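Only one chain comes next, encoded as structure tokens, the form predicted alone.
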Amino acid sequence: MAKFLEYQGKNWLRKAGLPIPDGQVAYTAEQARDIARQFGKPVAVKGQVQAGGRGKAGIVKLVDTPDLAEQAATQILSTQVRGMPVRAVLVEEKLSIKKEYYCSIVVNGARDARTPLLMFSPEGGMDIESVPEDQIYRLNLDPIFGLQQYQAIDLCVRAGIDRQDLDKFTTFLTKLAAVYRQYDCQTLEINPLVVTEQEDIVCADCKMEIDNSAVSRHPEFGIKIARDFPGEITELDEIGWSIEETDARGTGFLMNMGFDEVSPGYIGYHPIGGGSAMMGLDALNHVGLKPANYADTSGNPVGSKIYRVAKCVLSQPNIDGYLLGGFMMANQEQWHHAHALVKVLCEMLPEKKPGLPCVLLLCGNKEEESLAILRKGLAELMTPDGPGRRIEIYGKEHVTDTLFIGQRLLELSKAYHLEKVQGKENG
């Protein structure tokens, strides 16, 4: 799912006519102070990161003065939440809260439903996970007609909403359901949904996630990559997306896996298919090596697409090896992989990564021809003193032997890493 930060989601709620607090985003502590000064009243300073539990993580602070807002922002902007740095804060008016509610719409993937699911609770806030089941009221929404007014009224009555408040709650819920559909959301969560002392309903927080498949219908969102990421989008992620976006012939998937470009033991990882991917990870885990990235070239892609993926994988700085993990008897014609690997290794190894360990496991349709292409095309590199001296090529005899493949990579990568260290010392 394409995910928005809180301030981004709130901007889209505001454009759709839903009530949000007045606020502005700041990227420095000084900006946070200036925004708080503009408000001239107490504010909330809220770290912007795609992770739940921000309140418990200490990156949501209520302050009374601009100087305190600057101090809070300084602390928050130096924080990481689940490994993700906080690069911005939302400074918004402090609400006078009378009561907090919980409201969300998600996809109900149950076999007998497969429809949007509205969940509403009179017990909102940080500890929503601990709210008893009987205090969370659910309603499957019609995917065509959405939430009807009478359904919203019935849900609110079951949740114990006072009669005099039914109109504003049902109006809010029906509008929220319409926004969910309008923006092609997979998740739209408001927690807390606040009733202020002035009896106004306000979306105090917002979690919005858009269906990846619908991103092309919403150029206004400015989403670069319609794909899920565990953290910030990297340059490798953007390049990988461009490969898949511009060439639909087979799969050419590529994304970052948290590679820090400093620690040893990272391997450029290039599996062929989902089953191969799991077995290749098993090979690396067996011996304590780590994948720098995830990739996939399956579904019989053309050689040019495989070449682009492989070159991206090999271009990552400070990797200690490269694994082409064909841990499955693929029915695609493997000579496309063979031709692509010959071209990219002949380009990359001599000048940019001489001696880099490359373990190539390739089997399946046209296996013998493909292995012959690899051995012949890489022969000049694979001489004892050549830039491809640590290339090893395997076929179906090791298709399930993850421990062997992992051990070969480990032994080769240790020698390569030592060579790099000695080279730096001598240089």
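Definition used throughout: the rigid core is the maximal C-alpha set that superposes within 1.5 Å between two forms. Residue numbers count along the first chain shown, from 1. These numbers come from a predicted model, not from an experiment. Compared with the form predicted together with guanosine-5'-diphosphate:
- Here residue 102 does not count as shifted, since its C-alpha moves by less than 2 Å between these two forms after the core is aligned.
- A movement of the C-alpha atom of residue 172 falling short of 2 angstroms is seen between these two forms when the two forms are aligned on their rigid core.
- In the core-superposed comparison between these two forms, the C-alpha atom of residue 34 has shifted by less than 2 angstroms.
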The other form holds:
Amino acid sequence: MAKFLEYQGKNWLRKAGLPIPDGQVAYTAEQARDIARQFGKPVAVKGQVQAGGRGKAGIVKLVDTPDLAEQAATQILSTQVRGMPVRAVLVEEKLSIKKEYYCSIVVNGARDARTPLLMFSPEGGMDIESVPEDQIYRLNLDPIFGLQQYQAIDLCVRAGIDRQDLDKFTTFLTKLAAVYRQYDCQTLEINPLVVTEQEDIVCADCKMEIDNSAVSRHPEFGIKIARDFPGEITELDEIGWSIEETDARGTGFLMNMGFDEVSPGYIGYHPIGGGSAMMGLDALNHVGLKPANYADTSGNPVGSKIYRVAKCVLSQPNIDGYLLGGFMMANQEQWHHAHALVKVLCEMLPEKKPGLPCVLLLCGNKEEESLAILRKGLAELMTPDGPGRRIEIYGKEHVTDTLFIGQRLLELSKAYHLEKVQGKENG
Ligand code: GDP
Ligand code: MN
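Given the form predicted alone, state the structure of the form predicted together with guanosine-5'-diphosphate.
Time for the whole complex; same chain goes first.
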């Protein structure tokens, strides 16, 4: 899913007419101080990072003066949350909170529902997982008609909202449901939804995720890659997305896995399909090797698409090996993989990576023909001191043999790494 940071999500909510605190994003502590000075009142300084529980992580701070805002921002901007750097803070007018509520709309994929699901709770501010079950009020929304005022009233009455507040809450919730649909959200969570001492209802936080398949309908969002990422987008991720975006024939997935470009034991990782990808990780884990990237070429992709993915996987600097992990049995015709691999390895090994360990496991439909293509196409490279001297080709006899495949890669990659290090020492 394409996810927004809090300040981005709030911007879109504000544009849609929902109540958001006044605020501005800052990338330096000085900017944070200037914004606090402009506000001329106490502010909340909130670290912007793709993670929940920021309150607990200490990156939401309430301060009374511009100097303290600067201090808070300095500290927050030097923090990492689950390995992710905090590159911006949102400086907002501080709310005087009377009560915190929870509300969210998500997709209810249950067979008997398949609708957006509204969840509302008078217990806000904490993770929804820690809210007692009987304090969460749920309503499946009609995907066409959305949330009706009378349904919202019913939900709020069940949740114990006072009669004089009903209008405020139901107006807010019906608007929120309309915005969820307008923006093609997958998740829209406001936690806490705040009622202030002045009796205003305000979105104090915002988690907004857009349905990947709908991203192209929203050029205004400027989302470059409609895909989930654990961290920040790298160059490899952008290239990977361009392969997918420009060719719809089968899957050609490629993304970075936190490859650090210095440590030994990284393998260019090229599994075929999801189950195979899990077994491939087993193979690496068994022997202490690490995937430099994640990839997947399944769903019967054409050879050119497989070629592009494999070339990117193999082009990563500092890898100590390459694994074509065709574990399991694929019913796609595997000769497309065989042709793609012959082309890539003939291009890459002689000049750029002579001696790179390449363990090629290819099982499934047209297996015999595929293995023959590999053997024939790579024969010239695979001579004892040729650039393909560490290519090994396996078929169905090793289809679930993760330990064996891992061990082959380990042995070959150790020898390769040693050769690399010695090569450097000798000049
Ligand atoms: P999260 O922990 O990542 O979900 O970050 P939130 O934005 O939800 O902030 C965590 C908590 O900080 C909220 O539950 C509030 O109690 C508190 N908080 C956030 N913004 C403000 C504010 O402007 N004023 C006050 N008084 N409290 C705030
Ligand atoms: Mn929150």
